[in-house]
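The chain below stands alone, shown as structure tokens; this is the form predicted alone.
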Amino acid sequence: MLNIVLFGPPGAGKGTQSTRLVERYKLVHLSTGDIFRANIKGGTELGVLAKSYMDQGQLVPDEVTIRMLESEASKTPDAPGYIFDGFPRTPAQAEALDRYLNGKETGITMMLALEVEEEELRKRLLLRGKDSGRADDQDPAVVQKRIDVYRNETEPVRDYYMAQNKYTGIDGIGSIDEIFDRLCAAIDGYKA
């Protein structure tokens, strides 16, 4: 299996990206940010739990992201990788997921992770949450906050990637398809 973290802080363009990788190589899409949006519309028990963090710009507890991505991830039990697109957000959730990718006899093959400038994260977060409706988004405190809610709490998972030999960083500056091909190029290299 082919198990990708795309990794990164909130605009570096993991949806983007994630939506091309999925297509090129046929893997399953698990995005934390889409199954929180889509538990809260359907206003499931855990939906409204992880709004109330959302809407403050903190993450969601270990605990209800965990359950939720399983949840979803066993949906899917013949697949032939998954790519995890805003999972895992702490050193916990890393360890969580190897443990439940463990327990399916497969792993994280490695972690891709666009780096992106402070300065270019906000204007690309105001701008999203103007063109697509996106409250969190469209504050620039709560846009720092969640910048900062990922320097200090998220950023620590590149770390227990890292020890592990499977850490890729990627230039997250560029048009669309130069960011694709980096990564792609980052895949393709592991795979030969």
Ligand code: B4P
Given for the second form:
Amino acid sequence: MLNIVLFGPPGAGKGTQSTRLVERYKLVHLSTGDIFRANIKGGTELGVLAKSYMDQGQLVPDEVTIRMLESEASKTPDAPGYIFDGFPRTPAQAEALDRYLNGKETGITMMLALEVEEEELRKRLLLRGKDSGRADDQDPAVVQKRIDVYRNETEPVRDYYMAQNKYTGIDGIGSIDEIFDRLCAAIDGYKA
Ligand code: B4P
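Would you generate the structure of this protein in the form predicted in complex with this ligand, following the form predicted alone above?
What follows is the whole complex; the chain from before opens it.
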């Protein structure tokens, strides 16, 4: 199985690139952000809870996120592999993911980490906020909070995969096509 963690700060292009990668490599896309947004739209209990955190630029609690992710993954038992987009975002989530995959006799193949500096992240998110309707992209204070939460709570996840020799950094500046080519080169290099 090819199981990829696509990692990076908010606005790094994880969602953008995941859409293309799942098509190229025929993987199942699991985006915790997308699942939360679908629940918010559907007015579910989970959606109401997630919204209260997302609107503040905070992470949804680990326990809720992990349970939701495992439940989504279990819907596709025959998946040839997964792209985990926006998950794991804390070391506790990374450990839970390893336990879950080990239980299925598989594991994470690689982490691909999109690297983009803060100024560019702020620009991209606020630009998207103008026409996406995403509340968390519209307020500069919330955007900054998400970047700060990433630095303080999510960056340690990189060390977790580095320690397992699974980390590959990818330059996330350039056109969407250029970045896609860099990601594919890293995956194809691994598979070769
Ligand atoms: P997510 O939905 O994961 O979103 P994101 O980090 O904001 O964005 P992403 O990196 O996917 O950016 P995109 O490609 O869209 O998280 C939202 C919230 O959900 C979190 O803040 C948190 O509250 C909650 N959450 C999610 N997962 C969680 C977890 N595991 N645990 C706890 N809470 C969780 O790109 C952004 C913009 O840049 C787009 O407009 C795009 O068009 C543009 N762009 C992309 N590539 C570009 C390029 N190369 N050049 C210029 N612009 C580009």
